[in-house]
Amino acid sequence: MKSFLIVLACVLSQTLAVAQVDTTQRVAPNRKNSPEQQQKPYVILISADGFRYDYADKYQAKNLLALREQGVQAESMVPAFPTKTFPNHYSIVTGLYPAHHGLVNNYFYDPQRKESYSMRERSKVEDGRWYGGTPLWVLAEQQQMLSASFFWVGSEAPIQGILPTYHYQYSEVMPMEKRIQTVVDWLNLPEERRPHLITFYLPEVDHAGHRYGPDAPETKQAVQELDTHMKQLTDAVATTGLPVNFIFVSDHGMLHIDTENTLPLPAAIDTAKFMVSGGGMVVELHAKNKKAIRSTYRQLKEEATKYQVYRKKNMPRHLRYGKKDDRYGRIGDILLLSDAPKVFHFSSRKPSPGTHGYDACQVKEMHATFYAWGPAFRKGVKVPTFENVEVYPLIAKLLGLTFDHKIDGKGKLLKEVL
């Protein structure tokens, strides 16, 4: 009875964990399309994160590899650096870097702020000052044309005050055949109502990446099955009729880590002189008296194994992640690079076997995948490899969106894949 009663508990426990998550839809009121944006075609952006760049081909995701035949493929895709989920996400949608848009990693210091951001933090992920830029959604919205959005990064904050006119929590409860159908409703909803851009964000091959590394049996199992969710997604959004373009890309790539032998914090960092932020791949050090800086520097590089030090007024400039860049001041003063595969790890507890966040032109593991098609794209097209800051004009282009704002895309791709 007793045993019984402990696993009822446990059941409970975890049906309450699951209800207290909130999958309602929210939906900003009054808004509507202009009429001359009603004209305008569709967009569904689509990022399956961690999608390395050949995993479409080395785990034959047969529906993805039809689909980008009858569009246009990219060779990889080169995210920004540090190749993290939330600076990806984020630049994908802003045309940015991550020194220049804000949002350096998924966790950071701001020594302005004397705050930390956590990815895992709601208060945090729904403040719209951490995030800068103007995200493809609210350029939209701006000019009058409504956008939607499933889990994407930044997506719940109100970035100049805007949110998505539609838009939901995160979570990882909702059935995919829900979020399949939730967007074939908005694409059904009556013209003024309906979303133009959709972004739609799926975690579940990053999840396995991490868990089991790039090479497992169950990471080949995620990608199929997301393989098998994105042809139930175009098939569902061909029942509506409307001229739709789909996009999909990832965030970045996967290594399988070194985690037998990994990197300790330093002895040559003292905590009382340095906030430390970061691990993993990229460690930054805020110095909490600047005077400390040199002497701290000068021992790290005579100490370093098997990883790079830096200052930030030192940083390799192709990263772009230097004093010169850093626009919000939330990069540290001094910077370790683990050597791929090498990772700091600083709990005694083993780290996953995949991981990312090293520097693309390093690593080609790290490189994501692109791929369109739909009726504004040009037929069976590779274009060569190309950064994710590159995806913004393209959208903006596909949905007749104009802006003055610079950005750090340049409009490369318009004229090979249009």
Ligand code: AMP
The other form holds:
Amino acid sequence: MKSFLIVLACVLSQTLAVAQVDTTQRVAPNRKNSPEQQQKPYVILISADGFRYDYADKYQAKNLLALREQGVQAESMVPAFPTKTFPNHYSIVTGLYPAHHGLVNNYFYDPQRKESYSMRERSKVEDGRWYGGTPLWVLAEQQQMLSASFFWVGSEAPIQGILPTYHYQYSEVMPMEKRIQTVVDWLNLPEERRPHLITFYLPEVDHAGHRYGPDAPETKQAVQELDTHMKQLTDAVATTGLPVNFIFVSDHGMLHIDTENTLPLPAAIDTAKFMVSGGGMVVELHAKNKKAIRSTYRQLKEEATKYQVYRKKNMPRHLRYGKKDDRYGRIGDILLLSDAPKVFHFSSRKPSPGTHGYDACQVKEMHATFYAWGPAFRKGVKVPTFENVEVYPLIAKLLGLTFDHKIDGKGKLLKEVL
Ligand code: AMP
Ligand code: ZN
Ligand code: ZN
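Just the form predicted on its own so far, so send over the form predicted in complex with the ligand.
Next comes the full complex, this chain leading.
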């Protein structure tokens, strides 16, 4: 009887969890492409979370290998620091480094607002005030070009008051067939209502990489399943006969970490004096009283083994994560960066074997993927490694969208790939 009740409770809680997710399409009313925008081509921006730069070759993802042969492939793409999901997805669509767009991590503390952001809290994820920059879909909608999102970080929040014309609340319960059919349905809408920019996001490879590690057979299987979905998506889109350009990216890679000897919170940190945020490879300390910074920093510096200690003002410049870059005041006063493959870990549960977050300039396994194909792209071209902030000017160019705000991408990719 007792076990029956436990099973019943589990089934009920799962049903409730599913029921809480809104799986209906959200449509902004009364939007139309301008006649000029109706002449433009189409872009589908796909992100496979945690799809490390070498996965397609390592696991023989035959469809992706064939698709990239018809277009462009980068040696790899460099994610911004920290190499986490939310900061990097949002860098890709804004052309800005995390400290410049404000989404500095998946979870972070904002001392001015005296409030934390969390990717797990709907109220935060859907609150446009957390998000800086001008995401590509906002740029498009501002220029009377319609956009659609089958998930992307930021796409569920009105940013500068604007949501994509078509979007969904993030959920992992929707079958892939339905998601692909929705993309095809969007492309079959009458010209006035047809989106020209579509974002599409897949979490499964990241999940497998965390749970089993980047070298595990389960991760191989996740890569191959995703590869099959890419074939289904491209075949389905081909039936529309439209000039669609595909850009396949990921946000970061994956590393097998040391799960046996993790780093505890250093004893020198007095939690009465500091707000501690983060964990894993980046721990950030926000001083409640700035006077505490110097002595704690000194003590940590003396004690530190297997991790580096920085004050915000002396963070390595290439990380773009120090005082000079901190536009939103969300970076900690003191930062602890673990040396790969070490992680900070504050719970008694053993951490999962795979993770990401390290400086991509030091840890190649953090590098991400970039492939692109379609009528606008050169064929059979391999380009050297570049930063993910370069994707923004590329897509703006493809869609003929103009912008005059400053971004971090330099636009140097355009000549090489188009
Ligand atoms: P991490 O690997 O810790 O950087 O985070 C990856 C996780 O982000 C994925 O497993 C997804 O569950 C989650 N995620 C991605 N996009 C969204 C979104 N739009 N809203 C909420 N969670 C998301
Ligand atoms: Zn990710
Ligand atoms: Zn991840």
